[in-house]
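What follows is one chain in structure tokens, specifically the form predicted alone.
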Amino acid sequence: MTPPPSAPQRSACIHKWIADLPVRPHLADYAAGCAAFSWDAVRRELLGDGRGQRMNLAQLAVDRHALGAAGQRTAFRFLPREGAPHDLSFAELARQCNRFANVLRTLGVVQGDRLFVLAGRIPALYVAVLGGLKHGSVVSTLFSAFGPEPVATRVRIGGCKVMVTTATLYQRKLAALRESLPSLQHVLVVREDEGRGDGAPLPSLPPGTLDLAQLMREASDAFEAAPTGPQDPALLHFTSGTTGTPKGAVHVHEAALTHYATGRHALDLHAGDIFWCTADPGWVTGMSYGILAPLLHGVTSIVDEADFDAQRWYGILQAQQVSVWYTAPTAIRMLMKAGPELRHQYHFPRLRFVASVGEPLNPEAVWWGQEVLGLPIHDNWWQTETGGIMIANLPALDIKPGSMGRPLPGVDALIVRHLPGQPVEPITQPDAVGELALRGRWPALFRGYLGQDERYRKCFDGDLYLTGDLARLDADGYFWFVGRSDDVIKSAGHLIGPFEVENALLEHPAVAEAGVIGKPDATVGEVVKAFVSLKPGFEEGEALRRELLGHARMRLGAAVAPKEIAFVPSLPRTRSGKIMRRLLKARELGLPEGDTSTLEADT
């Protein structure tokens, strides 16, 4: 790879040579790989010669390995907040999933019923998810940091019949609202003190709940996967709306094909990898790539129960010999904040590939990865609705820092002009801004929003899925994120993407985070206002404000640069790391904040 250039040159490409990579990528020849790809071939690879109507996500992810030579391979290595790691092999995972599926059957739960899991990153969550899928339940995971009302809202929208949670979370989030949730018939509780081994009696279960551990002990570990078909609902992911209630996006069992293909092409998973996806399973990344994709590939996943801590994370990379790491821009920026000195206390030579998702990754962070980690960070793009990675900076391709990368095999992405009341038209001019659209129907594409059929239909125009994201496509085939269509700022005839302005501000050594909105203006329509949090050692003040305004004008020009800058301690973000620009705008203008259930708890 090319050596890192100096800061003013950091828009340059990071060049790669296959011979220099520690492992030959699966997609070593991008053009040939895309031309030869077919979803039918992926289906045959996963299902063998069997081309019947049955397909079960958990059976493909777990049993396919548990019943073969990989049965004793570690599927999950759980790292508790304190204490020694705990390994769960594919064979033992299969047995526990079977027990959980039998628990559901004993309770009278039938295929298609909704199972929700509200827990931290504990083993019971993963067993419940996979056991529920094997049983044929439709599974949804919720953030353990949600408050009572967001949990209750999702239970009502999803028609949740069974909830798996901990005793503490039940008391805090559900107990007081239980009577208002008529669909919720069974609550299976994990006791936090279960297995402590000190002989002391366990506390009583909360009223109206069942002891999951006891039910599991009484259940058989033999279970035949439900006869689910490729189009049967499997997963329910909630995505926060700008206003109103969350949307429940439904995904089906054949989503496994997308999870498998993208795990190979975008994350480059190989046999023997130790994989760490830091995303919470309450977010779609934590399900698709924290649980399903690595299991489908038969690799070992690291699961850390604790919250972010820079020293702990570097220690995990070292001690667990992580080879492929998938994380979020927020976490990367927090590691950047911790300084290079801390990183250099640790040694992790097996780490060969780092990827990021959640929001666009600014170029500074990509170069930081190369300079400090020794590896560039590969940004990628997808949505809850797409179910899997669609566009990525791939292992064998050059990186243009700041870009989304190129479409994966099997993904047909294009830029379109989408104006109300007018036909959708493809845009072929390089670097023209338009809406990002995806053509065709891939296996993980969502099949509907629960109870919102009209909203679902509006996402499509013929065979095009309209993402709602504005982007541009350069002459080399790389996509660049501009902003959500409702985030784009219209000022004096200019369309200004907030991400572009945020990137310019993040190049300044004082800036840790930046969020940009359009503020109404009687003369030009909107002016650009930036909210900035500072790195340690820098103090806000008028002098620094003027310096940042001048820095942005030098980088962007007067028409695009912010006219106002406000200093804030931190920016509102979702737990998946996305800046909530519409929340910044609502607070600035005194408007209703809409759905804030995915907001970070400490914001």
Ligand code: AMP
The other form holds:
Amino acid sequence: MTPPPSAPQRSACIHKWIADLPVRPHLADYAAGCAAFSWDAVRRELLGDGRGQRMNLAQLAVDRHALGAAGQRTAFRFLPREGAPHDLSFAELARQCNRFANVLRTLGVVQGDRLFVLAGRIPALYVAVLGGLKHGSVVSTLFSAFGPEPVATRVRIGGCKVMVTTATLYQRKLAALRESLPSLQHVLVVREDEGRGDGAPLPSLPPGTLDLAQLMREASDAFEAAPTGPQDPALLHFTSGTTGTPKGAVHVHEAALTHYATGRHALDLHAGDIFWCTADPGWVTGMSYGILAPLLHGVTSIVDEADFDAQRWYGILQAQQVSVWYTAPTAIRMLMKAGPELRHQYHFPRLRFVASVGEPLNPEAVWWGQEVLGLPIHDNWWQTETGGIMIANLPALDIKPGSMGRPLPGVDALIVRHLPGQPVEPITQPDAVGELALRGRWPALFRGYLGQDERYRKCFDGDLYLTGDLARLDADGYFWFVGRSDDVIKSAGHLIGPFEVENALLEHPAVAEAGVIGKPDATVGEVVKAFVSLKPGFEEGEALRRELLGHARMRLGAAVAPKEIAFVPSLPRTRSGKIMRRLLKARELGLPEGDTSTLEADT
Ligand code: AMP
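Form predicted alone done; form predicted together with this ligand now:
Every chain and every other molecule in the complex is listed next, the one we just looked at coming first.
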């Protein structure tokens, strides 16, 4: 078997020396940083003496800077699909948010009402989110590629009262179902051709909608933030259920403390950074880190309206002088596919820190970062429910490729045994697989699933939040992802994590993507089955199948290696890039596919 070309130089660890880093990390001493940390101290830092009853996310993220020395600093640099970038300073962002908050007030929208935004990464989305928060509305962003049914389902679950969208998206996704959405009182539309300045008359608005630009022009740019308290709902994020309907996770204004602390510790944001979070604001990462965390730090964010394109992305890193980059494994894999030659046509010497989230980051990808990008990729872990990063590979700590890293200051993570009908017990033995749990309460922890109290209660056991992920903790304090507890495979008494099997397959030079499931088997419970897509230039066939089975057996041992391999053109993924293993399984077994609203279009 031919090992991957650079394997011989690779060790189990990528060592870090602080003296080698261009900027001294905030968390230069992990142990001391964790020992000294308290949420109260973060609260004091953000609110100063004003530690009273009031707290408003947008006021902290925008006004704090807009009214101070950073007012003229760029908050967002928008890169349209074509044409010149458009900058929005903190001061201008604050004025536009105020106008938007006044628009809501004029419409009779009150604190606690639900505002949804369904749009691409255009300036109006950012103004509506932040202006909505400042007004006191509970804000939810929907991914613009959702079809009409997923949009309608979320509007119904969330009791959406006001929707901000574009004229085109309204026509395509909402108009036909509007009658069936009684909670939706106001639809404010952005006309795509607004501001094109060619003097041509604008097309008429879709019936039943209001012209957002017109309302904004008429509104005052003075607005005092709503008197929201730290525990008042601020954000609503939908997360896909394994079956049935999506869950609406509620987050409160004090989540700002988590966004701020994690932006500092896990992303190492410093004033003067140019930060690029590639996640769409329709996902929790795009909200917590594409909007809130950088603003809370007064840092400039790049927002690219276009979709992934390897050349464009390298071009952005270069032209925008991005210094901190937060992206996802799918994007990294696509850059890997595009080849090292393309990367070497670009120079981005200011880039100093790269992080990834959303699904497991294969060791191959971490090494690719080190070897091709020139910087290792720092995987980190969190979920919609946690509201912010919980476990991370940190700038000052050695990276163990394939590991999610270590808990951030303020995060108490542990592995527990969680079996139906039995008490939940901590597992202290290193490397034992169990459910990842988080002890205590932190500001960004979700406060409920809308209308699903029982489902919410089931996530907790005393002071433990049970994440539903299986993981192990090694003797050095690093956490390793094993799989969603729903995805884990039980074969002949072994507990097998699909991620481990997928990693081994990805080490083979022919494999582009791998997804692994357990297939029911009368003798051993489940057998491991892998679905594999190939890199260009490789032919599927019996010989390659046998070679892959042999490769996996050599790497993993016969008990864990797949027994079956199927070649597929691509794997079903969510729009945020996660492999939908449950869908692979449902399709394999001919079972109902469950909630597929987040499925990427062509899988
Ligand atoms: P979501 O709530 O949609 O953001 O999904 C959260 C889930 O994504 C987690 O519970 C994990 O199953 C998975 N996930 C996120 N980040 C990672 C990571 N770094 N490694 C492994 N799994 C991850």
